[in-house]
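Take a look at this single chain in structure tokens; it is the form predicted on its own.
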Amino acid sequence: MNIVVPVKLVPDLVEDLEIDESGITLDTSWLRLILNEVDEHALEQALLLKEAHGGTASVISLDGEGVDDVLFSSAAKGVDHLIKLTGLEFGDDLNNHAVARLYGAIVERLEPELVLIGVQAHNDLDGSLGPLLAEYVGMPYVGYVSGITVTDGKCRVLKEYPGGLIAEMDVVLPAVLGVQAAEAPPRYVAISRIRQAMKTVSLDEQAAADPDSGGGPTIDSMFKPETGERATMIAGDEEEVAAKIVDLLGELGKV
């Protein structure tokens, strides 16, 4: 089986996010990157699938700080493909619309059965990253996958609805699936192994084509959301805490 994983790097939001002077993107002078947390899940799904009906795992990412410690560790996991588009960077503003265009033309070489991406990043701003993708190659998407079986050239997938509700999907090979979650954790790989991969692993290096953002909103501007009303902490023992939400709750007219 032939699988597909393209990969985004994300603001890591443990960082102070500032907006540059523009007004319209973020500062990326001392932005941290980071692998898009649920791009991991698909990552170890994509391994799972591997391991258990063989065939080859390929991972998909824009150039940028960190993205090669990003590839190599994935080479160390068992990934036998690593893609670096050049000449583009995380942060470059791209829209999805763009990294979906430049991803659905490497995808489309590759011919894969099945492109396992994370459904959603915290940064997503023009709409998930995997449908688009799915409608520039042409294949079926279904999005919210936590479990993936394959058989017969097709695969049952369990989708995760709100209130806890699953369904099963027969899809139709090729696809493209957002992973929600994989059917086990993300495995840890050791400083060891990925500095092996370092040695012994190359990576494929491709030009980026000029990137086409259509269909992408424009960002007029940006701003960090003003501070409002502060909670206010009411202290005394369960009686007088009690008496004074009472006396609150009244003078909004709740009782």
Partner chain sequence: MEYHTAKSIVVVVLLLVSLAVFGLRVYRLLGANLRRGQPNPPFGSWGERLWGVIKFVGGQWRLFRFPAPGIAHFIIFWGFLALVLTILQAIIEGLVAFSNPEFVLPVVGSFGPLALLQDLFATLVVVAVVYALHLRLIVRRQRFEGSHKAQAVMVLLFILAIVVSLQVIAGIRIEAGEDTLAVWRPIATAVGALFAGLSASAMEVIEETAYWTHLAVVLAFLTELPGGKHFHVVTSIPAVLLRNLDPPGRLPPAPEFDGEVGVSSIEQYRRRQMLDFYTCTECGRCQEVCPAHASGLPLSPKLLMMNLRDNLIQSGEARRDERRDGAVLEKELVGDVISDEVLWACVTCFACDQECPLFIEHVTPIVDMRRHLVMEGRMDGMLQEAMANLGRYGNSFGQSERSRAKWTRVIDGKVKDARREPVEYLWFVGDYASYNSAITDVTRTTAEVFRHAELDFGLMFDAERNAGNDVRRVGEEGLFEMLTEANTVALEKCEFQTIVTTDPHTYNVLKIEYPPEVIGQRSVLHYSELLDQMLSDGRLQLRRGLGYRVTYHDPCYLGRYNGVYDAPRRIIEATGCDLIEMPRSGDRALCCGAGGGRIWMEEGETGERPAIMRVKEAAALAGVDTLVVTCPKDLVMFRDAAKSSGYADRLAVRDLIELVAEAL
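Just so you know, these numbers come straight off a predicted model, no measurement behind them. Positions refer to the first chain, counted from 1. Compared with the form predicted together with its partner chain:
- Of the two rigid parts that account for the motion between these two forms, one contains both D27 and Y103.
Having seen the form predicted on its own, please provide the structure of the form predicted together with its partner chain.
One chain, no partners, no other molecules: that is all that follows.
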């Protein structure tokens, strides 16, 4: 079974986000990228399926700061094929429509049975990547998947619905699945394995085609969340804030 995992790097929220002077995008000078959290689950699920059924696993990523680390650490975990699209980077003005088209072209060439992708990312301003990609490559899509069983070329998935409902459904392959959680927590890979991979594995670098953002919304302005009228912001250091919360809970009769 051949599986492709297209991944996305998103702004790391440990740094404060600042808005660019233009007012329609993030200030990239402070931006630091991290692998989208659920993409780690998509990757883990791909590895689990590969271990169970054989075949190959490939990862596709656009270029950007930290991308090599992400790719080599997935190789250290067991991914066979690392594809890096060069010429464009995360953080450039690319919406998901554009990224989905770029990834779609590669997916079509690889002809996988399964495409596993993180179901969402915190910077999905124009819808999540999975359904867009599925549309461009003409495959069915199921999102919020938390379990995948493959038997005789058929695939049965568990899909989570809000409120704790879980549906079991059959999917015709090839398909794109938006993974919510892998069946096991993403594995740890020792730094020495990543370093080994850096020495022994090579990246398959492919030049990205011209991006096409068509179909996505246009952003007029971006701003930080504003305090709503009924919200009370608690100021102070940790101790003061904690003390005030305790008082408030007390007033509300919760403690």
